[in-house]
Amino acid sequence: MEKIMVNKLKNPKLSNPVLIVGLPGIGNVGKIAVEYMIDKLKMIKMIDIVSQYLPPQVFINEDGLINLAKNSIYYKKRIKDNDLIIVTGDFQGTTQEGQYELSYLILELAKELKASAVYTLGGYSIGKIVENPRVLGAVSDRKMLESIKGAGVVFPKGEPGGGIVGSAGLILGLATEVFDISSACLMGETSGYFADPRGAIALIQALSRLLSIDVDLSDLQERSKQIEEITGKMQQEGMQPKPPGKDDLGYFG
């Protein structure tokens, strides 16, 4: 058995196409902001990636049917603008191995569907609740810079002062000094309590203005507003979300 199979399930030709990454991570704020993204804009699978570097497991639905732990890769054709391709899965590679076998294959799948830019997604935790959650940004390149600060993406110094850690960080390295594909990565600000829909807002909001992409928000607003009732019901009753450990602070993923 081989340790990555990739099954190609769509062949589109894509136009000058973007790739987004958003992988499992502090606050999910990627990957819950990538899923909303390919429901809203009614993106297609095309390719999917299972792995021994994954955990050996599967999902089971509320109908007993079974899916096997993956990766999966999403396009969606535009007529003016860039079309788009998104990465998501289950999992991030469970080895340092793993990590850098599953980036590999994913940047080698964009560069053979010539995409133009890389866009990977993380959370930057920062251990209390955010209510007005800012999007940093680490860069391949200075050209990408002004583009993604008019986006109202900060660059403060000093932070991260960890540096990017996970796939966000890998494939964003790889891209940039492997593949020579322009990238960025754009990290939403979470407590790192929960799944935050407030930091994946923030995330699609930024992405919205660098690409021109129209998403409607109100769904994901509804569920920041349970979490934030949720949360609010905690405070009162003296309750405290469980913090995330002194070394995950400043980690990115």
The other form holds:
There are 4 protein chains.
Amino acid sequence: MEKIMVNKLKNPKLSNPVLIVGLPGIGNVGKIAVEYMIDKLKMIKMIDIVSQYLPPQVFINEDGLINLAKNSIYYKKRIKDNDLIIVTGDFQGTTQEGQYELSYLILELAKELKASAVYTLGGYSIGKIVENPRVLGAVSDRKMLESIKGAGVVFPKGEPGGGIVGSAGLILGLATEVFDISSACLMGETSGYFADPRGAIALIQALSRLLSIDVDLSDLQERSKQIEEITGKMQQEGMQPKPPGKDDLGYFG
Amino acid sequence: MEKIMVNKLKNPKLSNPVLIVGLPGIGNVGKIAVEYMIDKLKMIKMIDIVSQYLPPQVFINEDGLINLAKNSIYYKKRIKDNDLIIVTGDFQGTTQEGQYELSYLILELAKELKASAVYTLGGYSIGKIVENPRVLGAVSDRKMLESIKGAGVVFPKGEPGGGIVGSAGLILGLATEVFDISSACLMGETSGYFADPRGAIALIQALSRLLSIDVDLSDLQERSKQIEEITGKMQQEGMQPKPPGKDDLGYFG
Amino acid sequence: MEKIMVNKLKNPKLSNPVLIVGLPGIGNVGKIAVEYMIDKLKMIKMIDIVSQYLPPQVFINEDGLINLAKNSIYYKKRIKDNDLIIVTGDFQGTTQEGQYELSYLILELAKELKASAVYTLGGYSIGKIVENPRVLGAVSDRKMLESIKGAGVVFPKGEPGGGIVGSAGLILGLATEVFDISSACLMGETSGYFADPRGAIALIQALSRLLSIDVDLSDLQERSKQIEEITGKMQQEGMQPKPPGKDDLGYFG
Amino acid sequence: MEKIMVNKLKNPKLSNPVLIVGLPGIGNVGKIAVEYMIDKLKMIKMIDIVSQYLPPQVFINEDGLINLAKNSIYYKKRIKDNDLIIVTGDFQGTTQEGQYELSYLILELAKELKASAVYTLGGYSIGKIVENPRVLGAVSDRKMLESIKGAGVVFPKGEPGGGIVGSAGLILGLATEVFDISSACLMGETSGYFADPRGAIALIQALSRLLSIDVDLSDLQERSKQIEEITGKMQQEGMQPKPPGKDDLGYFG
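Show the form predicted in complex with another copy of the chain, please, the one above being the form predicted alone.
And the full complex, kicking off with our chain again.
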């Protein structure tokens, strides 16, 4: 089989699109943010990606029907503003080769669709729950730097110290050095202890300012409040909140 | 060498076959079930698969003759009902790439043989010994859902929670999303503590209802009884039953 | 680069050769045996194999000159008896793919040279020091079974229980099922605690009977005696003998 | 994507160049040495290498601009002496395949540029801080042996005992046995506890004698002094110095 199988479901004509990538990661804030946007903006799925670089795993919906682990790409046409493309998925590539191959493929697509910019979303783990998470940035070029600074993204000296590891960093790196597409990584602060809507909200707010996106955040704020109540109780009862486990699978076929 | 070497031993003309996959996994229930069926139905081996995706290992029979680790495919022609094809083997693919490549190959074969359906068998670990194991299901489509519900397979909401990992899930996923073959995964409940004939019996009973297979289960029931006596004694003596070890190899050449 | 680079140093005309493989493994008995035979029989190197499947490592001789980690093949022409080919090396392939690719390559060579039989050598770990190590066998076919039984190789029922893992098993398995070359694995009993000349002596004695090889074993017997004196002292002093470490490298460049 | 992407920035005509490789490793002494030389000799970057064999990671400079993890090659034309080529980078290849492929590529380039010799730099860990680190050597041939002995490089019998693992060893090995380029590995003694300028100074001094390079070492000596003050204080306070951590990344996107 081919290592990556691309299934094009739609072939929309897109005008000057920007591409946003939100895959699973720290606090899952990037994935939560884009899934919320896909839902609220009623975005349309255009591409499914099945790949050996993703785990051999299916998910079961409540009717007993399955979905194979995959990455998917959605679009939304807009009248005045840039069209939107969002990449999300169940997993990042599980190997170094998979990280590179899947990131490269996404950027080939961005090039083909003449994307004017690429934004990758991630979480920045600060090890404690934060009231008002900031969004940290890293960029391909000075013009992008000014652009996202204008949207409230911050660039604290020396943070993140170790650079950015994984697809959010790699897509930015390949966009900058191989594809020559203006790009940025936006990192929402998160405790990293659980799937964290608050960091996701901060990311959507930054993107909204950048790209004139209008998303009603109330459902996500509600979800955030519920989680905070639960974690608040857990802490009162002396329990340690933990990151969500991919590992407690009841089944290995 | 080729990463997968397919050795066709027979080239039978099969009519409307269904393909059943039972590879090693939790409680080994899938593999026990299909090996019992191969034996009792006097199925004929048609294909041997040797592959880099399987461990570099030979098994020694009691005469000192060896068998290289492999996957094998058996068939049985039937008069009124669908012909049967069974896939089994010593191991699942040991890497993610191996899982995908071997699963894909099996489905290419299923397509070539015009298989009308694919059933993958697995165990569902419930962490305790159960008197009457259920068979849980996951399916490609609603028609298959109704079909296997009719055979007593159950679909408890939210189980298995983490989806299905490994070849039983992946073959179902690729059959559904890439090959468009109607398919299901049947998971026999098992403690997961040892090679468990009881979960295998439940799987064979479900398949028998689905596919009008007539298999005398008495030998497997006998084996089940023997194991229960042993584990019963172990528990009385305060010993913990353990999953069967692939690891206590006396030799690494 | 090519994953395996074969450097042919000589191109001898060999008559009805048998191929013997002794690579590092348990107690290193296979490698010790063949290196001793290469030395005592004054065998000539015909092939060097450099490969990505071997560690990125050089060894330094006492003059400061280096040797890249490799596998090598030696030959000896004989007048009345089968010519001999011996395969040895610094390492086995370090990955499953490497195990298969290197084993396959060796068998392609055996086929090309019209080898009449292949013998792989290994150690069989019994966890304690043994006075008179036996040689256990596993074979491709009944004719080979009788042949090596006649040379004193034993086939205790159910040993080795887990089969044979690694190149000694895999080469036997591929020779049997893919290349159709008569073959056997000979396993010298060893404590497995250290590089063990005694198991190697047992292997050479079995090969000598099988292939009319005449090797003076006195140097190896001397080495064995020295080791036993050391380990004897260690045990008197309450020290636990340990397997030789590949891991205490002083340098990683 | 290609597994290794070579981006040629300059195409200088070089005369009889020697190639020096300093990649991250023990005490980072090789990398520190070549980076210092690149800076002080005002060497010019000619090649960038982006590769799947390097981690999926970007580094962020103090302005928020990123650099993708890579290897890079620099050159310096000289009038009387051999021109210089230096290879350095953020990482060595992270897999065995990556080690071989990247090392092979560097040597193909050396061949293409008609390099007269290749020197790889590394650290030799001695587990304690040393006042006057020696430079140990390993070589391809006797002529190179005499040449670097003349520059003060030492060849203590049996050191390094386990040979040389990683790119410094592998490039030497492939240069010797596949490319037939005269080559040496120079290993600066280091405690291995931290990024160690003192071992780097010893390496530059040896190279200076070998290749008539004139580098002002005062900045590196200053850095060395500062580190010694810090580690001296740490030891007075009973703290254990530790190797620098690649692992304390605050972010995984």
